[in-house]
Each structure stands twice: as structure tokens, then as C-alpha cells.
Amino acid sequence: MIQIAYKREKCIGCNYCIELAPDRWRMNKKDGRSVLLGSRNKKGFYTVEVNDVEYEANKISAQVCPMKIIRINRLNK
């Protein structure tokens, strides 16, 4: 497994994300930035555990964001 975290009130809606991770990331049409689908908000950060399928496409995403605001990381179960 492994957990998304994503600080949406940063985004700046460059689209990256969707592009790379369409099965996990869409655009909110209202404010124009990410949404991480299947994820909680707490205190501004949104946070989704999910299969280790979606961690490549996922990493990248966070390695391409031009604001640093996604998050990857392996669980130990």
C-alpha cells in the first residue's frame, strides 16, 4: 500500500498530475485545481491510501509538480 498527500490549497492547477495519474487526479471546474479522488481533508491536506499499482504514475506526478505539494510514501503493512 501506499499513501497520497497532497496540500491542495497550493495548487496552481498546472494539470500534471491528471495528465499522469488520470485514475486517481481531476480538475475541479470551480477553482481550477486538483482534486485527489478518494481522499480526506484534514487540516488542508488530503491524504488516500492505495494500491502499490498506482505508486509509479503517482511518484511521478509528485516529482513533476512545479509546487512540490504531493506526497508518496510506502506503508508497512
Second form
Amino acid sequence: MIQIAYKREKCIGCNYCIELAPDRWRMNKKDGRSVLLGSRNKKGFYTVEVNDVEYEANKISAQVCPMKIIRINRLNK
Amino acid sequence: MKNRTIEIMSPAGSWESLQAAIQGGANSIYFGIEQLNMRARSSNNFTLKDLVEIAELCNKKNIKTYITLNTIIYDHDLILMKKIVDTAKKAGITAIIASDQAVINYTASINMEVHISTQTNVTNLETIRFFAHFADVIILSRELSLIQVKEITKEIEKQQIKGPSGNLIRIEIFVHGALCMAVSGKCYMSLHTANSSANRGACMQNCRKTYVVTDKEDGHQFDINNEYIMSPKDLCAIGFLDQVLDSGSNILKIEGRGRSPEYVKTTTQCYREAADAYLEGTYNKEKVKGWMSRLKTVYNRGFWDGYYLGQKMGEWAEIHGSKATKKKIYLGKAKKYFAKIQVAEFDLETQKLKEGDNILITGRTTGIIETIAGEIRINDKRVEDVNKGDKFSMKLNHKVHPNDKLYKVTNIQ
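Please give the other form, namely the form predicted in complex with the partner chain, since only the form predicted alone has been shown so far.
Let's see the whole complex now, leading with the same chain.
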């Protein structure tokens, strides 16, 4: 399993994460910021635990995010 | 010169800077809301909720308020963009500074004042005639010379080019602050190297670094003249502000939403004084010297004339970061203020402070206070200096608020 964490309030809506990992990210057209699908919000940090197969795409999303607000952690489960 | 008013427009990247701009005597301020502005990364942008408070505060003091909504806009930004414009109009914000046609068109369509951003790169009269359908103020491209600016303002008057308000188009120009290597800020470098688009407000400022050129055949590397070849010095027009104002522009913009409140206050004060001196006919070299030495105390990469006086190329910054002659060192936070006896309580979290030190206090409501440390006491006993961890009180003629930040100001050798 991996955990994806996302600090949403800093998002500038560049759309990269959505283009690179479309299964996990969507654009919220109301406020122009990305949504991490399936995530829970805890004080502004959105997190979701997903299967390893999503690692590669989301790792690249995290790398190219201009605001560096996406973190991918491998979970020992 | 009678009846001529000159507007000094100051950057407000935070509540502290906003207050500093007011204290410095700004006639207008500009700031970003949410993420759709050119400083989405580097300044603490305001949110939609702040709009009413900003408008009320500034309207009371007769200060105009402009929202920078000048990034490139994608389809998924349209709803937020419209929401910002609608909320701004309702809150009583003066105008929207826009560069994308979507923003220009929408703002004009709801009868709100539009200013055309320098990002639009307006360099000629016909383009001004085009934008006059939408906008009352046009911020010219930063690459024009003053001769070109003068020609434009003269023709606007002669040909009576008017904006939606029915008044003649007003021309705004930059007088102080950062310039970049790209024409009017339209830069691809940050996106190309770091995936971080300058045109979405996320400029990584990689032009401000030094680079080496590598010979691919033999691997030899060359420093390029030890200069920051892509990093221009900062624009400073105070030394020829008479010529700037002779060009017919009445709105002078100071760059720096990513800068500190003391930068905002000092630059605003100097340009306000210079513009007033011009109007009174007392603008002279001696005064310029004074303003220059004050401007040098706050953030700058060294100064040059920009492109206004024509050909003078190759004015590259010699350093990374600031050449300011003063720096501030964080000391701690204010706890309480006793207005009757004019004493403030502080927590010294780091460093040390002694009576007579130059200090700086900034805060959301306080704005900025620059003064000298007065009598210092710990537990009501007078002491010469205080150290990290001390709770102390200090004589202070200005009101401070809890959590205001206290700094020591020192000269840089």
C-alpha cells in the first residue's frame, strides 16, 4: 500500500497531477484546485491509502507539482 | 501642474505590507486573491473572505484597491475567476488588473473597472485603442522608453481615447522594483526547468542564479563573466522621476508583493515625497540623494534605470539576493501593550536586545513601526540588555498588538 498526502490550500491549479495520474486526481471547477479522489481531510491535509500500482503515476505527479504539496509514502502493510 | 494628481500604487502581499503601504502614504494598493495571481507562490495571498475587510479599511482612508487577477486562465479557473470578480465588485474593490481576455471581458461585462496588466505587453497606441473598449487604465510594457510613453499619453489626449467610464485612458508605469529578463514577465524558464509556470504565479526565479557554460566536447566549463547574466538589477526611477512624470503618466507602480512591510513603507514614502516635490517644483538632486540612500536600506538587487532612458544594456545584478544596506533579525513577539503608561511587553525568543538598538515591529493591524529601543525592564527592574528567553517590558510610544513580531535592525557592512 502507499499513502498519498496533499496540502490542498496551496494548490495553484496547474493541472499536472490530473494529467499524469488521472485515476486519482480531478479538477474541482468551483475553486480551480485539484481534488485527491477518495481522500479524507484532516486540518487541510488530504490523505488516501491506495494500492501499489498507483505508485509510479502519483510519484511523477508529486515530482512535477510546482508547489511541492504532494507526498507519496510507502506503507509497510 | 495645478490639478494634477499623481497616484502612488504599492504592493500588498500581506496584511503587514498592506498596513505599511497605508502608513507610507500610498494612494492605492494592489494584491492577489486565492491562487490566480502572479505571486501565487511567494506572497501570502488574501482569500475571498478578506475582501470586505480590505475594501472597508482602504475606502475609509480613500485608498483605491486593485486585485491582480493576471495569470493565464484555464477553463477550470473560470468559475473561481468570476467568483473573485463578482465578490470584489460587491465588496467595493476599485478595479481588477487583468491580462487574460477571459478576465478582461468578464470584468468589463459586469461594469467593473478593468486595468490592463503589464503582462499583456501593451506597447502602442492602437493596442490601447483596442483595450479602451474594456479598460480605463493601461499598464504599459516595462520595456518602453519614456519618449515612447510620452508619445502615447500625448496621442491619447489628442485623439480623446476614452475608456468605459467616459474618461480619458490613464497610463500607469512601473517605477520601482524587480525587472525580469522576459518581456513583460512572459517567461517560460521556470516552467521549462522546474515545471513551475511563472505565468501561473509560481516563478522559481531561476534567472536570479549564476550559470556556467559547458563545452560539450571537452567538458570545459566557463563562468559567464561572473555575472548573473539573466538577472537584471532592480528598477529605480526616483533619480529621474521628473522625466517619468513629464511623460504624462500619473500612476506610478511599485513592484514587490513578495517583499517585506519595511520595503513597502520605505519605497512608498520615498516615491510619495518625490512625486509631491515634483508637483511643488522642488524636486532636485540633493533630495534624490536622500531618497536613494533610504531606498538602499531595503531589499534590492542594486539599481538601474530600466529601459526608460533608452539604450543602456547589460545592467546585471552582481549578487544573488539583496544588496540592502540594512537587515532585520527576528527577536520575538509582543505580548501586551499598556497604553496609559506606554509600555509594551515582549517575549525574547532568540538573540539579544539592548537599549538604543534600532528596532522594527510588524503586525497585521500595527503595520510597521521603526524606532529605537527605549528603557528595558525585567520584572520591573531596569536592565541594560535582555537575552534569549527573557520576558521584558519596554517603553514604546506606539501601540502594538499581541503576536506582533519584533526585529532588531542592523547595518550590513
